[in-house]
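Shown next as C-alpha cells: one chain only, the form predicted alone.
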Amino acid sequence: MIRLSDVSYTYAKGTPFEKTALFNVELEIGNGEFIAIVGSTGSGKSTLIQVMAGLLTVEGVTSDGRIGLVFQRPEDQLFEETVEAELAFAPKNFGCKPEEIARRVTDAMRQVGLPDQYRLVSPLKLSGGERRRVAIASILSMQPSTLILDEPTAGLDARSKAQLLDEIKRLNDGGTTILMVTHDMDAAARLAQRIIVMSDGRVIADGDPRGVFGRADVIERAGLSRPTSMAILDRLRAKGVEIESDAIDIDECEARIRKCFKM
C-alpha cells in the first residue's frame, strides 16, 4: 500500500529557478494493482514516482512495503562483469547470506525470463532487451513488493518490447504491484487495471482504462492520444458507421467491426 495525502513538491524552492512539479496529489495504491501513469512531458509523472519511491522526501507519503524503482534506460547503469554479479549486488549489500543471495539471483532471473546459462555472461554482451531485463532483475533481487518502472520499453524494438511487457504482466500476476510510467497508450489500455493521468503537476483522471480513455476532455487536456483500437473505431464513427468506440484492445476492436458489418 502506498498513500499520498495532499502531496506537493517544489524544486529549487526559494531560488529564481523555483518550480512546483506536484500540486495537492491524493492517491492510494493498493497491493497487487497494475497501474499505468500517463501524461505529456513535464506533467509531473517522474516527480510523482520519485516521491512514491522515497527518492524525493516530502510529507504526506506513507508505504508499508519495499519499493523498487527502475529508471529509464536502466541498462546504462549496469556495471558488474557478469549477470550473476549484477543481480547479487543488492542482496549482498543488504547483508544476505550466500545461500539467500543465490536463491534471489535464481528467482530474479526466472521472473524476467533470463536463461540460466546467462549467469556468467557479461551484461554488455546481451541484446538491448536482455540488458533491460537484467536491470529489472537487479531490482527484483531486492524483493520489492512494488515495482515502479519509468518508460520500461523506451528504445526497444517491437519484439523486445512485447517480451518485456509480457514479463512485467507476469510479475503482476505473481502478486507484485506494478506502477508503469508510459507514453504507450496501447500498452496502458491492454495491461493496466487502472490509469492515472497527470497534467501540470495534478492528477486529472484516475480510473479504469475504458472510462479514462473514453473522456475526451481528459485526453485533450493531457495532450494524449487514444489507444489504436479506439482511434480506428473513432474513424469509422466519423464516416457515419454506428459502432461503439470504447474497445481497449485490437481483439475487441476486431470483434466490434465483425459484429457491426456481420462478417
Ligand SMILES: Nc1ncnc2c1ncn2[C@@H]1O[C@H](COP(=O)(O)OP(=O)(O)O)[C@@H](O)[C@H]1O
Given for the second form:
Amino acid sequence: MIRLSDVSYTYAKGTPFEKTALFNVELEIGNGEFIAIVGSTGSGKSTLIQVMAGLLTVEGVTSDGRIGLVFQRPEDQLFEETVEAELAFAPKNFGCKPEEIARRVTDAMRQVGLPDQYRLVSPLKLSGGERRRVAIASILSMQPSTLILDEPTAGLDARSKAQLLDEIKRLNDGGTTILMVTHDMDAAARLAQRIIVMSDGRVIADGDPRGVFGRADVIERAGLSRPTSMAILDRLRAKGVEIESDAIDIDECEARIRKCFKM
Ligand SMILES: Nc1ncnc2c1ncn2[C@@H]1O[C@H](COP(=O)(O)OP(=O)(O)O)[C@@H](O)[C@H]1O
Ligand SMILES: [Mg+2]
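The structure above corresponds to the form predicted alone; please give the structure of the form predicted together with the named molecule next.
Zooming out: every chain and molecule, the one shown earlier first.
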C-alpha cells in the first residue's frame, strides 16, 4: 500500500531554477494492482514515482512493504563483474545468509528469464535487453512487494519488449504490485487494470483503461494517443462505419470488426 495525500514537490526551491513538478497529488495504491502511469515528457511521472519510492522525501507519503524502483536505462548503472554478483549485491547488504542469497539470485534470474549459464558472465558481454533484465533482476533480488519501473521497455527491440512485458505481467500475477511508467499505450491498455494520467504535475485522470482512454478531453490535454485497438476503430468510424471503438486490445478490436461486418 502506498498513499499520497496532498503531495506537492518542488525542485531547486528558492533558486532561480525553482520548478514545481507535482501539485497536490492524492493517490492510493493498493496491494496487487498493476498500474500504468502515462503522460507527456515533463508531466511529472518520474518525480511521482521517486516520491512514491521515498527517494525524494516530502510530506504526505506513507507506504508499507518493500518498494523496488527500476530507473530509466537501469543497465547504465550495473557495476559488478558478473551477473551473479550484481544480483547478490542487495541481499548481501541486507545480511542474508549465503544459501538465501543463492536462492534469491536463482529466483530473480528465473523471474526475468535469464538463463542459468549467465551467472558468471560479465553484464558488459550481454545484449541491451539482457542487461536491462539483469538490472531489473538486481532489484527483484531485494524481494520487493511493490515494483516501480520507469519506462522499462524504452529502446528495446520488439521481441525483448514483449518478453519483458510478459515477465512484468507474471510478477503481478504472482502478487507483486506493479507501477509502470510507459509511453506504450497498447501495453498500458492491455496489461494495466488502472491508468494514472499526468499532465503538468497533476493527476488528470485515474481509472480503468477503457474509461480513461475513452475520454477525448484527457487524451487531448495529456497529449496521449489512443491504443492501436481503439485507433483502428476510430478510423472506421471516421469513414462512417457504425462501430463501437472502445476495444482495449487487439482481440476486442477484432471481435468488434467481426460483429460489425458479420464475419
Ligand atoms: N532534478 C531536477 N531539477 C529541476 N527540475 C527538474 C528535475 N527533474 C525534473 N525536473 C523538472 O520537473 C518536471 C517534471 O519532470 P519529470 O518528473 O522528469 O517528468 P517526466 O518523467 O514525466 O518526463 C519537468 O519540468 C522537469 O524539467
Ligand atoms: Mg521521466
